[in-house]
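We begin with a single chain expressed as structure tokens, specifically the form predicted on its own.
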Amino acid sequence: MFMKRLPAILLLAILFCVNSIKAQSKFGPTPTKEQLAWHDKEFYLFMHFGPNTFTDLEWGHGSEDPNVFNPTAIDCNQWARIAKAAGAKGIIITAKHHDGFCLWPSKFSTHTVRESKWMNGKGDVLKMLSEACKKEGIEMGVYISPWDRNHPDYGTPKYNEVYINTMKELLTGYGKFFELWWDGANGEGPNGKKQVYDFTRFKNAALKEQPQLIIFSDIGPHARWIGNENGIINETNWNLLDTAGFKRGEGAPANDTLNRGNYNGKNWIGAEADVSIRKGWFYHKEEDNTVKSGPTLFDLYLKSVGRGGNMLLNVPPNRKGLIDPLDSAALMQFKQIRDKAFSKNEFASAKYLKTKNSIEVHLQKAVPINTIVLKEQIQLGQRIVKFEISGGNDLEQFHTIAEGTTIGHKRIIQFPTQNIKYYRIKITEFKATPIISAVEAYNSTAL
């Protein structure tokens, strides 16, 4: 046993290190690289806009007229701008939906911006998008729906070829994307057909023009989907999963499976909690009084980030081309609820006191604190099943404050506000040494 002052995070990992050289090895399923900075984002936004903005439809038959997209006054430097703000890390787009209609000039596609009055028909949402994410240092990302309505060659083996071109034209022509989100609805195209998507081919072709890509999609295979559109993550959160026998856009893991993950899953893949801020994914005037309020949002981002995922909020523009004020309004409300709650660290001057599988916070004196967040160094691999908290102003008696499972990239337990001197978070089941990165603590009036 021992005391002593030091950085928090450097003395975490000696303390939970030094127990076993075993404990510098990698144990199961880990992530890459660009896996590790993905989950380093965990905040971003989605912004589904096309022809459905102005048709009030959530998902478009492909025959509309592309004459219907017309924003009057479109700044994609506002979009950056609110996100930036915001403190979201990038934007993913909704690029070509159900619709089939592109929001850039495809060479691939006869309905896109090119054949609408929108600019003449010289406009391209993509090339002012990418402009302002470089211009306000945030990344980018596409949603390209392999289903199409619109394309005469839908249903034949003829569209996977087409759908690998249209990859291929965003992914050479607008710069590095962090991902690329792949929806998994399959429905009829104009011929009345299905398609049989070529995944394995689609993985291929654009992982061979952007290697540092995370493809999304219900099974990954880099970032997995929740089984829910409410932004929900359970609180077992398990980054591993089991995608054997289970083909993209053809049949996954039931919902709760993709919900917590497997135990001993063979893979590494995250979860992603895909929310929209109103009730549709689309912008529709009628659901301006759906738009959530920032201390809703704090409690999704406390259930996505806070349970080891990775937050995807939808903020769709409007028919001008403009994040709406109500939405702006909340993502700033949002943005100042988290900066409040998580200003003051009360651990970073405290002493840390290592035993067996747990450590002692030792503050100077008692404060009132009602969150506690933990992070486990998963490049070594996800290892803790279950944890303990407890504390007390006496270290002879202490009382259970929390208890909870898994930890991955990022744990926030929130609990009855305590106003004492000592902590003890346990690590009372593993599957291997435990290595904790980070113990922060909190007095979150949002709570």
Second form
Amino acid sequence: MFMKRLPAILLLAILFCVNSIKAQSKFGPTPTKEQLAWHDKEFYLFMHFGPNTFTDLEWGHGSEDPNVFNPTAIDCNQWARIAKAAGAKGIIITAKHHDGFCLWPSKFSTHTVRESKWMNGKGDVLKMLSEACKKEGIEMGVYISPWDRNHPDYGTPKYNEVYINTMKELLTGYGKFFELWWDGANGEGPNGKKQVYDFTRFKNAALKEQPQLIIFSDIGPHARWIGNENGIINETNWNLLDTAGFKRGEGAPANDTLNRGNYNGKNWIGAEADVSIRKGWFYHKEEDNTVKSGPTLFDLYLKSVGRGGNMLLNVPPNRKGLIDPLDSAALMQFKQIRDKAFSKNEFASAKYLKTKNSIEVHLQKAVPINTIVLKEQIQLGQRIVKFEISGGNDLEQFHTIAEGTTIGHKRIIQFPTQNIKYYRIKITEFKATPIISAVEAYNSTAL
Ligand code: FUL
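Output the form predicted together with beta-L-fucopyranose (FUL) next; the form predicted on its own has already been displayed.
Shown next: the complete complex, the earlier chain at its head.
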């Protein structure tokens, strides 16, 4: 039975909700509305900025003179403008990295912008950035390192209180953030002691101030680390993770588990791929020649967003306090490639028909296509285990074009260019009735 040309999303929802749409209920763990909104962001920037920018360290010792922090031409509007132009939905900044230096004048530290000569101690990077993000209409998030190599209370139970106060100060003073970022590093403080973090209290305190927050750490609770810093998620990516028995910052599941999730995981914890546009996380002039090109960034996009996760791309401001021209050029090239690759959905006015557990797409004429984008209706749970794409010019003689595992929020599949009229997307293994919410096709060869 051929269907009329209905909007693709509606049609596919009908096609795959075989019996009736209302009969479909949630299956397994499902995302909260905040997590759904987070999945839709797909791509945003990370910014590592602080004393390390000026000392060329990656992990500051915490004993640096605050005066080393001295950006000469800082312009957070430039950061936000470039982020927006690159299609990034927000910026997550290292409000405090492991050296303990606070980019805002925190009452709970004596190692902050206030102690520096920068802007005569009156500067506040968090304020500048939050105003700039608001102006550009992008969102903001904060990285507040629990590890603190400066704070005298670090390594004692008192520090947990200090950390909560520090966090509250940020969460109450600069408007709403979309994400709170906890890295997994936990080393020794200035007194040689290691901290026993009270992450449950940290989490409750943060969510009390800003309940909409997505909290990232190696094991969530809301978004997880992908087990590497190369920005590459496994081709099989479950948004599900078992966290019972694991402690944040003290040994997470194995990296390959984080990289692919757990097939039967009990919690919905999406994958966020953090990666730097340069070799290091902080800006170092000598790493100018390591800036990733637009095509390399696009490849990473396909291996993160295209595998159902989010891409958190670090673009560290330089010593002037600006995104370096090299980095912004690469970002613009990356944006151009994305725009071009996804400019014309060749399936937009195709005819669809349903056969058992599959969708056939009939084009009016053969056109070159090398990319198919699939989306699953994740509100109702992640259900699809395996799929197969086949096609041909003769309905009786299809050849296999691609096979894959898991879809989730978005799956981008690339294959050798096809010049055919008919396609079939078959769900070959699923946990519950598969619900596809979009099928799109592109020809992205003209890059
Ligand atoms: C890690 C940190 O140790 C690195 O310095 C960097 O901030 C990276 C994103 O997270 O845990």
